[in-house]
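First, one chain by itself: the form predicted alone, in structure tokens.
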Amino acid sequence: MTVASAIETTALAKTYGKTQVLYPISLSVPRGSVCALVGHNGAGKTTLIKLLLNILPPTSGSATVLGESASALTGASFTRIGYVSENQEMPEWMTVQGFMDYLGPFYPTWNDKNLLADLDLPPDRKLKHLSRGMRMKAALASILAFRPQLIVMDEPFSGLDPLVRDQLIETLLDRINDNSDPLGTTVLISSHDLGEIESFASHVIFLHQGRLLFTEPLDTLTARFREVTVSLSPSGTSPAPLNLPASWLLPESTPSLLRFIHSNAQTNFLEEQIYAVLPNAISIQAEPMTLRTIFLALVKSSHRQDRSRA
């Protein structure tokens, strides 16, 4: 049976006693994405991980993970998925070679062929007196060498230097480009590094104090983000915050200059619906955002709109 998504959740939720960690989340990861998993420290990501690893168990709700019931997963289920995690535990007394020869009878797929090579990984060295960028090095290797068909890392790129965040990075999108499988690997990737996050994720999923604000593929999320200014005609009235759209996200005004964050964007009457709430607008600029630029809109946004409610 073919399985079009490698992560499906319906109404998935945890809770610690009284205390909501997740809130209900329904989402869907499609078959070969590398999905971005982004928020605030606090946000709920690496809850929502381990809910899908069976880690956890959830409070209500359920999920399925490469067409298994993620409750259910067991050892076996981890032949075809790999989890690498900023506090990786690894056997400090192996070395690297050793390490990875210890691991490789446990998967009918390993192949660390010119893998440790690849990454710069001294094979004789012990895994304790690795640093912290070639530990995660030693943890990725530890997880390609079997092609999984999915993939979870939760903050790789915490502490790291540029230059080890790009060999991670090339060495990753290497491997699994040259997975012999028609749907691809599958990445569900959390990190706060959101400037090479947005180099080669193909979707986001956005959470904000445990509760899912969107997930959609990056290239629409892009689109329909725009940085706005207006400027405006001096002889007119400028309209109060409460009256604009609810697409225009986190108004600042003057007399002749409105900026926002629309949050709708991608429709080609852009100009057009702008002139219709201000009549009085002179020139518009629309410029894009980044990830980044993105995310820190939509928290403030949200953070402004939790005070407004206090």
The other form holds:
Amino acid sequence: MTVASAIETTALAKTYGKTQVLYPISLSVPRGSVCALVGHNGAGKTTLIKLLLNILPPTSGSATVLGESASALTGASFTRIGYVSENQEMPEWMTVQGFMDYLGPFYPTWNDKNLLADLDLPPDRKLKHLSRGMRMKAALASILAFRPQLIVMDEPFSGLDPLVRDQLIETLLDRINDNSDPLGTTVLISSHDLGEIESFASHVIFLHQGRLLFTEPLDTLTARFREVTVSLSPSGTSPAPLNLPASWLLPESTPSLLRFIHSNAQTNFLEEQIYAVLPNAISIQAEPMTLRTIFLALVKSSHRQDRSRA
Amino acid sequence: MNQSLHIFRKDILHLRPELTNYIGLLVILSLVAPQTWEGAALHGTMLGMFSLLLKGLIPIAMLMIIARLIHDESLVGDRQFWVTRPYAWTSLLSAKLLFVVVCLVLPVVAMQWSLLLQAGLNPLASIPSLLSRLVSLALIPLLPFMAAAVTSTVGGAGLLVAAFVVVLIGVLAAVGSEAGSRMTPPFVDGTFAILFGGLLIGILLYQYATRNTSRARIALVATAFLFFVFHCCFRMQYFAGPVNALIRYHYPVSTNTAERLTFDASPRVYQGQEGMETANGGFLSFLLPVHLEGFDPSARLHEANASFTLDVPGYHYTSPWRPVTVADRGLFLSLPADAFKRIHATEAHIHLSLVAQRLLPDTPQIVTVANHFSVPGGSCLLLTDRPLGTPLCRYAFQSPLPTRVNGSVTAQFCNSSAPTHPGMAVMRVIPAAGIETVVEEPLQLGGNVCPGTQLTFQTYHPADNFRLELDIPAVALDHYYKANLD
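Form predicted alone done; form predicted in complex with the partner chain now:
Now the complete complex, all chains and molecules, led by this one.
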């Protein structure tokens, strides 16, 4: 555990009966980062978050959150950690203001001044009468008010219209930038909305079928992935997919064209590398990829590998 | 503590409608119940049914409020907002317990206080009973509290409590009918309450500290199972050795050498009602002419129980401790019917043990009968709708020890020339059940009691516990049982 890590896990795993929902995972989330936790449905994102927050006990392995063992997190720890989830059960009978007033005395650093107004939340409306977007905004307001060192959000944008989504992100970023903590606020956010996340995430954790595929800074990731199109000389023979390097994902070829995803394209000698494999290449086009396209490519590649193993 | 009070305030705010209904039920009961007492204007009307309905509704309302209270911060599941908030589980539990005591138990005590005042009884004189009832009332919600802690819906909690109660009643009925009435040995109720109450509290603390519902549920089922096993084993005499040791310790052999049990060895043939043929759960009763001699005539035996061993060649029987009445004719004892048939004609060796509490008389108190008059521990009134001159006495919860009442009564209407004769009654008041407070008992002295008559109330206080033993080397039970066994 380094001081600079807000979250660190060591072989953290979870099993329900005979079903392994999370294979041993070791990762580190730097302090002050905005870390996107991505993966398709059932990848284990929510389980990982619940293990980190001691909502569920791990089957094996360990984790530390803000320097404390995750399995030893108690109520007092949550004065530094804020958690928002799309599925969280709220005290539906309370009004928005009543909810904020109730939570305030639990936190020594509570300050909800202008927060409800900034988020356009009706103070007198009961939580049960709020729309999905409003509920999420109320939940966000209830954690931003105490300026946590770590914010964990589980699918906060799911099912929200773009306007509400932008408002949530804007408020979140405004508040975490205002934080006086020299190490900054760390945000761990799981989401399917990769387009939105890419605009402000600094790190990415990728889970697939309960396994950690990678965890790295977003700029490194986007630098690493390129969608490559190679024009081939008709006289040459295109190589069989099995002979391609392992870092070339989802290859699709015609006699005159080879298209693939390069997952290790940050090298300065990319073209030389491709010419070495494909001597009959005429031209090479390497396009940068969005987080969404990287995500889709990795999922498809994983499925293809699973099928070929089967 | 601040956090507990904060949660407590929130719960009151949330459950205000339910609490209003609950307190409303208690207020209505405190107004209706006195109208249904004997001697009241509406006694014997449908209001009695309504009062009964209220007494049923109040525990149900209490159960529902407890379930909603606990489920406000549900311990089951992983989606509750509060589990990722700075709640201390000790504060949460304290807040819930505070709510139960302040909002559920204390209103019942206030209602009982009001009923006592309306019955003409002084609540301050009943403080020990009120406190004892307060402790019981505080323990009663423990089961629904526990049920709510391991369920996520009010219906689930209600079903769990209902299932437990149904199984409990079933087990008690099955074991009780098989074994007949039994003595409750000293310390047993307290030990059961401490052991199983302690286990329940332990599981509750564990559940609040860890929210490990599956383990808490297993522990709860195991505790319930253990409770039923313990209870059955106890009733079936599997713990006879320790129970006997406990009883012998609690009831030491009498130090008064004049006190002894004697056996009238002269053979007798049954006459009249002696040696009644009775069969109770496969047991037959026989009247053994055993007498208590040397016992201070001014003292009283209280809660007398007896056990005996019976030996004939090839057969040994040890009876459970059962309540007995020490009468002039002797003691009624019970034996399994099939055993009786086998050994009734054989000379048997019987060893009898009798244990009891000795009550010594207090200074008698003389009271004068009026329309309303106070008596030791309660108050009485002469009713106009009863046979003339039968006072009805009311006590708070119960009159713990018997009271002997003497006075002149008449067989005619009350007037100055009516001939009188001595009347006597022993008041033994059955404890009130549930949330009932006032116990009513007619004072039947064997005639009409007229206003102005002086009655002597002889109360008693416990002096000591003692045990007497009697060895009867050879007795044929045939002589003490009249039925034709063939």
